[in-house]
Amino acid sequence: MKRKIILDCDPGHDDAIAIMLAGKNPAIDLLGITIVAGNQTLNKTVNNALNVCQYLDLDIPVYRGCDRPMVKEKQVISSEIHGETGLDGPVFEPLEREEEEGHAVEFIIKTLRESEGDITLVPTGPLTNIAMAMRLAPDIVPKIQEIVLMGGCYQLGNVTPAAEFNIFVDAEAAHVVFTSGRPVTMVGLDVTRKVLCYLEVIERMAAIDNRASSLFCDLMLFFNKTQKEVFGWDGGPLHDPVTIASILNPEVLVTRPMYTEIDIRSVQSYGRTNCDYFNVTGKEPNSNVAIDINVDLFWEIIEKGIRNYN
């Protein structure tokens, strides 16, 4: 049976590859793509999702979501990593694909209400859309089978010493999600920094020689350049697709149950995911936190996903 998912994202190079991995996978029923502001402003992230779907010929509905955080006044973006468009590198044909009518939050609510409780939410950007849906319609929360998110870290942040970007952009939304009572798998920087897309990986995917591999290479050549400039790495970490990879094959990740609390009160550590690794608080775990990844298996999953476009 196909795994039903809603992919909530802010494309973003790694979000685009998450769309690619899920879009034509025979094991996944991608019900819709909901868009949030994050890596770039909302207009740009919506256009990026539509461009990716058009380029890959994916007949998947795309919904425009929240353009700002729930509480914070200022929207934070990541143009230093993802460029002026949020998806710099590839050259797309003129955009003809259109977004769906209605708001992403409304789509999430309606889809969950009509479901049998068998839908997994996969947020790979700030959690604003998911949290707003939970607050607007609390009756949908028990209908969520699982939340598999890219965000957070139990070690080192990437936008501040304490915080990872997706959580930092809207920590209040993350607080809502982590206190929702639903199963949460947190795929954080601790594992996504281990899947660095070195040049040999790009060459491996280029050899597949289809539209998806061409897009993958165009995306990662730009992404690797900015990651080298900002973090000094020779390969860009492919953060977001780890969520989809773990759904396709749970063996790709090692997870550990932890109580995770989102810091929404401090100044220096706002947005930190305080993961109780050693259970020093004695609190019941509310998340499965990824602590290791099978790198070779991950790249096998990516390669297989690209070959689905042959």
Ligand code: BDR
Given for the second form:
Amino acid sequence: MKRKIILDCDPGHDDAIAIMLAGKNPAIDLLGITIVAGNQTLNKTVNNALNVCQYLDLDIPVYRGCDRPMVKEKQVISSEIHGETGLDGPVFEPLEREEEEGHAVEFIIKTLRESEGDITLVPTGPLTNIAMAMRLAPDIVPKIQEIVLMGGCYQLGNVTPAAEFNIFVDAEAAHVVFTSGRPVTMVGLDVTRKVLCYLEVIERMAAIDNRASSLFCDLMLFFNKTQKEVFGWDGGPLHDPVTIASILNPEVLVTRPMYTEIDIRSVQSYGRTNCDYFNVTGKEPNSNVAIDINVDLFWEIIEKGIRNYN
Ligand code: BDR
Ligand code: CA
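Show the form predicted in complex with the named molecule, please, the one above being the form predicted alone.
Let us now look at the entire complex, which starts with that chain.
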């Protein structure tokens, strides 16, 4: 049976690869792509999702969601990593694909209400849309099968020493999600920093020689440039697709149950995911936190995903 998912994202280079991996996969039923502001402003992240769908010929509904965090005044974006468009690098044909009518949060609520409780939410951006849906319609919460999100870290942050970008952008939303009582798998920087897209990976994917592989390479060549400038790495971490990869093959990740609390109060550590690795608080775990990744298996899954476009 296909896994039904809603991908909630802010494309973003690695989000675009997550769309690629989920969009044409025989094991996944991608019900919709919901968009949030994050890597760039909402208009840009919506356009980017539509461009990716058009380029890959994916007939998946795209919904526009929240353009700012739930509580915080300021929208944080990431142009130093993802460029002015949020998806710098590839050049797309003029955009003809259109977004759906209606708000992403309404789509999430309606789809969950009508479901048999068999839908997994896969957020790879700030958690605003998901948290808003939970607050607007609490009756949908028990219908969420699972949440597999990219965000957080129990080690070092990337936007501050303490916090990872997706959680930092809207920590209040993350707090809502982590206290929802639904199973949360947290795919954080601790593992995504291990899947660095070195040139040899780009060459391996280029050899597949189809539309998806050429988009992959255009995206990653730009992404690697900014990752080198900002973090000094020769290969950028392919954060977001790890969520989809772990749905396709859970063996790709090692996880550990932990109680995770989002810091929504401090100044220095705002947005930190405080993961109780050693259970020093004695609190019941509310998340499965990824602590290791099978790097070879991950790249095999990516390669297979790109080959689905042959
Ligand atoms: C996360 O932040 C974004 O820049 C990426 O798309 C990813 O979702 C990594 O911290
Ligand atoms: Ca993202």
